[in-house]
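Next up is one chain by itself, shown in structure tokens, the form predicted alone.
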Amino acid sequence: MPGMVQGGEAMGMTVVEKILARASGREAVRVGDVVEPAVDLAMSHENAALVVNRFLEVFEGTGVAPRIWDPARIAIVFDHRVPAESPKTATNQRKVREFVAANGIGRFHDIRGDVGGICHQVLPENGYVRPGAVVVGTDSHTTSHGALDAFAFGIGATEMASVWALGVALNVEVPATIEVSVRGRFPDHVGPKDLILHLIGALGAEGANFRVLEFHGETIRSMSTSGRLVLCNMSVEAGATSGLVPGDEETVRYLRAEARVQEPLHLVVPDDDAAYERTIEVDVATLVPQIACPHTVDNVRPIAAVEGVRVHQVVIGSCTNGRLDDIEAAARAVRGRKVAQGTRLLVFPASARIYQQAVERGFVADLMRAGAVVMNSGCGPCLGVHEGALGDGEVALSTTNRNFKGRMGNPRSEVYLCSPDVAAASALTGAITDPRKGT
């Protein structure tokens, strides 16, 4: 696709901008314009409930019948309160059961153990997430899946409710972008989330706020799509509206090999003479584990700075870190030993599906031996309303992407964010623990 044109000269385009481009149909877009772009996806989970009344809001008086645009475009998965936690919650989900029925859609993800899971991994591995599509959420870690080379950010249910009925996302500003450059190669029991971690530190929580962050170089191109999907994912943290990871050889191969897609791919890269806000580079090889401290994510510390803070409870799991290779970096670290006595130990896979290989491989059998609890896939007690609520004056150390006040269901407990490597350590003595110095 052409550059846009700035003074008799050709101007290259960020991944977003040529993605917005595409779904704008539009040759070029540049940062500030406003754009209404076709939704290749848009998903929800059971806050489709509200959405579902914000839609048939819209044709109230119209004369005209409800009608969604698209249904195979549009995603919903159950997995905030799963299973149902009170009458109301189960009320709301059978009423979204019978408009998903009525509506033909067929990508819906119901409370089962062969196809549940959370929303930002469910996507990804059913390849419903593509190389250059627009992807809208009602949900703020929409971020996640510009892993997959798209551009992916969340909107409320009455932004959603126009999306289902018109096929396009109202009144899009295009975002500058951030160019993130990662090199080096991570030290021991250092990885994706300490990277992510370190950033938001060093951003602050407002420091890319209506931005995209793309990520470029070695280490990004060397590392996993589970490992994109844990910086896209917290991108939001750093006030973001998304991470984008330029599609390359590890984008094809988890599509082609793990997503089962065979239809034809076609990556999104920058230009070369691409105009970012400004670039940021972080060496992996500096890092040590990171620690986001109560009571936000950018209150990041080295883990030597809070060591020995005693956890009560260990939480690994979520849209973040509940993938195959957390939960076998977790029975890894567990394997043939016990968590400590007073210390909890919940680990919620992302999916059924990585349910079951983790069950195929022994992993949960491990952290099963070890005393820890394995949940149901879903998002557990991420936010509060679920399983795994804290006690007061508890505190608790996640893998998970939020550690505000209250947010795991109490403003009276506080909650430290870390890695699986570190979250398995520690809950093996039942305090903050360095992996690095064994246990």
Given for the second form:
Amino acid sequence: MPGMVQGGEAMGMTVVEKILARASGREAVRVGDVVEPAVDLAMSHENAALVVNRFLEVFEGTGVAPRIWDPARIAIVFDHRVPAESPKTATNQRKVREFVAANGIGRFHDIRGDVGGICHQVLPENGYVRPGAVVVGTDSHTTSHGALDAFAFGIGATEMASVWALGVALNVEVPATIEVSVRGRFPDHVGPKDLILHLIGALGAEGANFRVLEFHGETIRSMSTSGRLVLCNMSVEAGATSGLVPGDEETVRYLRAEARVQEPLHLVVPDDDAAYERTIEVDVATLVPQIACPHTVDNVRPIAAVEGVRVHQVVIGSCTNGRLDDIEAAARAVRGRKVAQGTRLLVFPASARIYQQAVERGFVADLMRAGAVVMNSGCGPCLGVHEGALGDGEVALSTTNRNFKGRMGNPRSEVYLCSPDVAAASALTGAITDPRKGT
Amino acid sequence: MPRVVLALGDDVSTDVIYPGRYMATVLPSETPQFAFADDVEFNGRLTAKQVPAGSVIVAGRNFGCGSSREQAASCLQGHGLVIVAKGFARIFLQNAINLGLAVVTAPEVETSEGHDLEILADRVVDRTSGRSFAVEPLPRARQAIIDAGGLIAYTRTRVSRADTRR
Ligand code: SF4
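Alongside the form predicted alone that was just displayed, please also present the structure of the form predicted together with the partner chain.
Now the complete complex, all chains and molecules, led by this one.
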């Protein structure tokens, strides 16, 4: 794609600039331009109940009948409170179901053991997210989908109502891009979660606010889509509008082999002279397991600083670390052993499909024999709304992505965040344990 | 003159502003009762209607970080609160503008509970301490939405226009 000429100076484009240029019908865009990109995929979960209200409100008094711009481009996934914890939630879900049926929304994932799950896993594994797409979701971790070379960002319910009506994201300011260049091989028991926690600690909770993190380097090239989803998922914890991994062979492999996409794919890669706001270099060869300590995600320390902290509940799962490789790591670690007395191990796979695979491969049996409770796929304990809440004064260690005060349902408790390896090792001892030491 | 009713630090998350366990409540008419629900004292003052509309919450950087839940903006707007912060997280800022919650970015602001503030277009003046702080304009992409009176009103004009074009 030709670079654009501005003040006589040719400048290449980053991935997000290329995607936004294409989606808004322009040759080129640059940071700060205000554009109205066409939306390729619009995702909501239970909060679709609010989107529906707002959507109908838009048309009030206009004399125009409410009409969705393109029902085929809307995905709705029930995950936050499944199965419903209260009559109120169940009624909201019922209303959304009725709206889905009445409006012919195709990509609807109800509470099911075959196609259900957490939105940020259901979308990629069903091939809904494609390279070059503009994806919006009424969920802050919509950043996840940048792992498949898309520009994906979170919006509020009212903004989604506007997308449903118009098919464009309104008044988007083209964000600046920070290049994150990663090299080196991960040591044993260190992986993508440690890398992103390390980065969030270095950047701070708002270090990437209004910016995109574009991931590059040999470590990223050899990382699976599962790992890339972890990086992009948590990019928002540094404030990023989106995380993004430029498309490559792995993107194609995942979409063809796992998401079963057959259509042609058009990868978007940055120009060689793309204008990054800055570049952050990381070498993972010397990285150690990282822990985000209460009560902010950027309060990150090397594991040595918190080893031995007693934990009452260990949680493995969520849209961050509930994929098959995460569950496999946990199952291997606890196989033939027992979760410590006084500690609860809760495991919740990121999707029903992953749950089935974990059953077929015997991981669920390994976990259950060790004393883990394997819960249905959904958000569950991650936001502590209807299961897995903590007691006063209790401490949780979790592979989820947030540890804000009250996150796991109780403001008088503490949540530490870590990788699946650290979580599994710690479940066996009942205290934060370094998996590299063997237990 | 608007009074500061709550002064907070950096990184106040949406889990603090509107805890996740109340997310099944979505109607803007019902969310205000859960504003800062885990801060029993402040929530008590709000729900007892002891905080006049126009009162100010002052915060540090990255106010509203975390979830995209719109309840975090609607619950504050329902009490007529004004948020003056050193900075806002992206999604919260958008939600606030879309819903018409009054938000003011003043990167250097320093004040305390009980102080009286005068909020002007280009600065915030603390009448108690006599200090004055520059206001950063909102993202220019958002001005059209503010001018229209919020996102619903803005989208409504687009929907009716599209209809006449057809
Ligand atoms: S698992 Fe947690 S972070 Fe992921 S979508 Fe659900 S609530 Fe959000």
